[in-house]
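For reference, the chain that follows is the form predicted on its own, supplied as structure tokens.
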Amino acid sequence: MSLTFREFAEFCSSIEKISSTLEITAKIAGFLKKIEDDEDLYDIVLFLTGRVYPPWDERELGVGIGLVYEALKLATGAEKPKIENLLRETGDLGKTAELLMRKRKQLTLFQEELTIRKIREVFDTMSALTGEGSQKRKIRLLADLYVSSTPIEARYLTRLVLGEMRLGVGEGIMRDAIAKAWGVSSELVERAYMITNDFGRVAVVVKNEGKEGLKKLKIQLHIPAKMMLAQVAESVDSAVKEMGKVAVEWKFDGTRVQIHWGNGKVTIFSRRLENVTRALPDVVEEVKRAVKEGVILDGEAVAIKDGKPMPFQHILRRFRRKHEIGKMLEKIPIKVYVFDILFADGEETIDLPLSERRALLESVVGKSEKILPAEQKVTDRVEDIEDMYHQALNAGHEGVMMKNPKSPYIPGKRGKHWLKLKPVMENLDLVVVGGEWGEGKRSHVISSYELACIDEQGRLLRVGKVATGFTDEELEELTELFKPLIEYQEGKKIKFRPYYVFEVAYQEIQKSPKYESSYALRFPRFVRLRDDKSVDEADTIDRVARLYEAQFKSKKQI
């Protein structure tokens, strides 16, 4: 029999309360290890973490903050204003949710218990609906969830359908979790997660086949692995004398991809593992033409017209596309850098040295003025690297990518193997969670932005506003992508459902009683939309007091 919502309900309201890490850890495999339907133990794993599918996966459920509004409306008659009132109050929809639950003046006869499995059917009915009629369906369908759940349920419903459990369960408490368990080690269970990227997966093939299922786990075409990150490097010297040998490599000024070609479709994915194909489609047809099928290539996307690479934010222009398309394909031109393998002819390639998965990716890609290798050259000599460097500077890209052809390709991992250098910028990238109105001709857009970093649990701790740095075009467009996510509105102030994340510059970081962080920035500028990275890719508090000391000393140098 399928797990009730309330039991899940009940169980996220304990945890809620945990502030250490491992006592939730020991807490949330004690739960998973009771789960005895496999289905349950996928979707509530998955609903931990605030997902109802996982990141690659098309579906979704389309149900932003004005839905929810209008879901509790019809289930408890409670107005908009009343909805924001007590929104204002709580600071959570989820909390507010309850309340409303909890002054219903009636229970209605056709109530049912909610299980697991009876709010996977509706979620599922809810992320096909398309057309028209097709928000008010799920008005419909949500409300009926409403009518049934109990005010503890209204509450993580709630927060489950806009994807902000607010538990503080992020991908190290998980993969702990699921590996206390069953008894197997985080290493396995964190390999598994970087080439499935479902946690539900690997929870029931760990549950039903132990560390033996989990080895057996391989990349997949058209199932994103995790990407392989780059750390900061020391300096050129430092590389050569660590590496012997360097791969160097232009860093593009693009945005990653992940692009799979296989039985007779091509997928393309984000940083984000986002599915965005659709966006996509003249480098789509070019990888069926230039590209020996059968592989998934990693690379970066970049906008370039006249020779020049344009600036960061085109390119998410066109990943954000979704109607007209083709008005954008000569607007903003692509071409792709591919760089990486990880998979060809049937088998995974990440456990090949990069120098033979170069040599593998040469092989597959053919000629194409749109899909390239990255140029790259083997050498250790200090001064072709710093050639390299300033080549790529001059040609309006960020630097150089300097990596070890013996190393191995390790989904999700940054380590020294892939060594980024850069001019020195020590900017941040902040979650987006609050905004205001501007005035005069402003008024209509959203002129300043609250941004907050983020701790070891996920909680966001604000360090300041950003109201400088954005051209009038940027605050048109940035308005009309913020505008679903608004929570509710105080005056002229703002309060955003977090999703998006800004890299910002400052003057200085002070310390600040203002702000729950302790910290302020100074002069903070905006610098561009980091579309390409998820609230839980922003920098965290633990950087941010780093570059806060750094910069005292510095100061006691001079």
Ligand code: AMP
The other form holds:
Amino acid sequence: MSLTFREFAEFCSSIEKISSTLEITAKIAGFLKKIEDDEDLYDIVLFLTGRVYPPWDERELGVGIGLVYEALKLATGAEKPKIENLLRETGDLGKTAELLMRKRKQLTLFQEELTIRKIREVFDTMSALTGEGSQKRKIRLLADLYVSSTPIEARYLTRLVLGEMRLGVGEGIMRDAIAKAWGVSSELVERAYMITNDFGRVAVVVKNEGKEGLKKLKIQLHIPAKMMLAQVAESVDSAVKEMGKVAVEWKFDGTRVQIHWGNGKVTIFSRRLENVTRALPDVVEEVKRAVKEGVILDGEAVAIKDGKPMPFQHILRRFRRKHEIGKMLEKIPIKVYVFDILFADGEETIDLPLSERRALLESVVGKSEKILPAEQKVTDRVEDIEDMYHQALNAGHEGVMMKNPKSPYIPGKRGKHWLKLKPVMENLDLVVVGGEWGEGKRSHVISSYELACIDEQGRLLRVGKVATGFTDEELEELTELFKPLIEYQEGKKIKFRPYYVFEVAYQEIQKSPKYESSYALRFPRFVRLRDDKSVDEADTIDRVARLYEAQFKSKKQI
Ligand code: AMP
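Could you switch over to the form predicted in complex with the named molecule, since the one displayed so far is the form predicted on its own?
All chains and molecules follow, beginning with the one already shown.
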């Protein structure tokens, strides 16, 4: 028997108010351990983290706030203004749905009890719908689920379809809960997650095969592994001291891509592990032509025009334009500089030292104008590294990466094997949580955006508003991008579902009682959309506090 959705919703409600991470972890572990059915376990693990599919899966429900309004209207008879009023009071569409369901008269005596299995079936049906009439069908399907829901189920159903459970169950908590439930180490669960990016699958493997099962999990073609990340280098000297010989590459100014090529197809993932294959048809063709089949490559996609990289923004624009790709292709030619290889000839290669992976990489990439192994120099001479650094900056790139030739590839790890050297930059990456419509000739665009940093538990703490640094074209584009995220509006003010991250520059950080963070940015200026970063990768309140303190130190030095 599949678990009922009501049991799941009641469990969610029981952990929602707990603030102790340890206590939430223990409760989730207890709950997971009791689930007998593998499919239920898979779904519940995903649902608790606010997901219906793993991040890399191309399937998506495609349910926005507007669709939820329509479904609620069908199920309860409530019109949009009424829903909006309730939403203003509760600040949460989940609670709004719950209230509406409470007010609803009992409609049928023979309500079908919702199970996890049933919810999964409906979600899969919804995500498979395309084309004309699909919106209507989705509204109908969701409304039917509401009709069968109790109020508390409606709360979590709503949050689930919108991808925001508000339970505070991040990756760390889920990792530890799975480890605790079946008595395996968190490190093993973490490793398994880094290469599968699917906690549901990890949980099912631990449940059935224990730690041996986890150890056997390997990187697979067409399922992305988390990307290895870099730390800031203290200096070139210290890197040479630490590593001896250093493998130096340019740090290209583009966007990270992981390219899977095997079983006759190419799949490309972004750093957020989203499937971006459709936005890069020219890269797909070239990989098929020039690269040996059966590999996973790691690299940086760069938009090059007249020999210079175009602003990062342009590549992201291409990632997002899934439709008018043809036109974009001509405007934004892309080159991919590949610098690592994670899989070849049916086997994982991440445990090989970088020097061997590099040789393998060169052997699988044929002659091409578009897919190029990043030039690499292995040296222990500080001057050589500094030369390369200046060349990279002159060519319009960001700096250099210094890598340890003896190191393995560690998915998801930001460690000392990869050190980045770039000009000091103190910009902040902040989550966009609100905005305001403009005035006069800008009244059709959102002209200012409210920004927040995050705390340890992923709570959003506002630090300021940014209204400068945008071109008119960017304002138009961002408005289109943000419209589907509008949760509610009051006059000109808007509240967004947190999803996008902005990189902003500013003149100073001040202490201020105006925002929950107790800091405020002075003269913030928009630099770019960090489309490669998710909300939980935004800057933390700790970093804001450190930068605040650092201001005084640097002033003293002057
Ligand atoms: P950051 O985002 O500043 O932490 O820098 C790490 C990013 O630099 C990676 O995620 C890549 O997107 C990018 N990058 C550019 N060139 C390289 C390179 N040669 N090796 C590794 N990463 C690179």
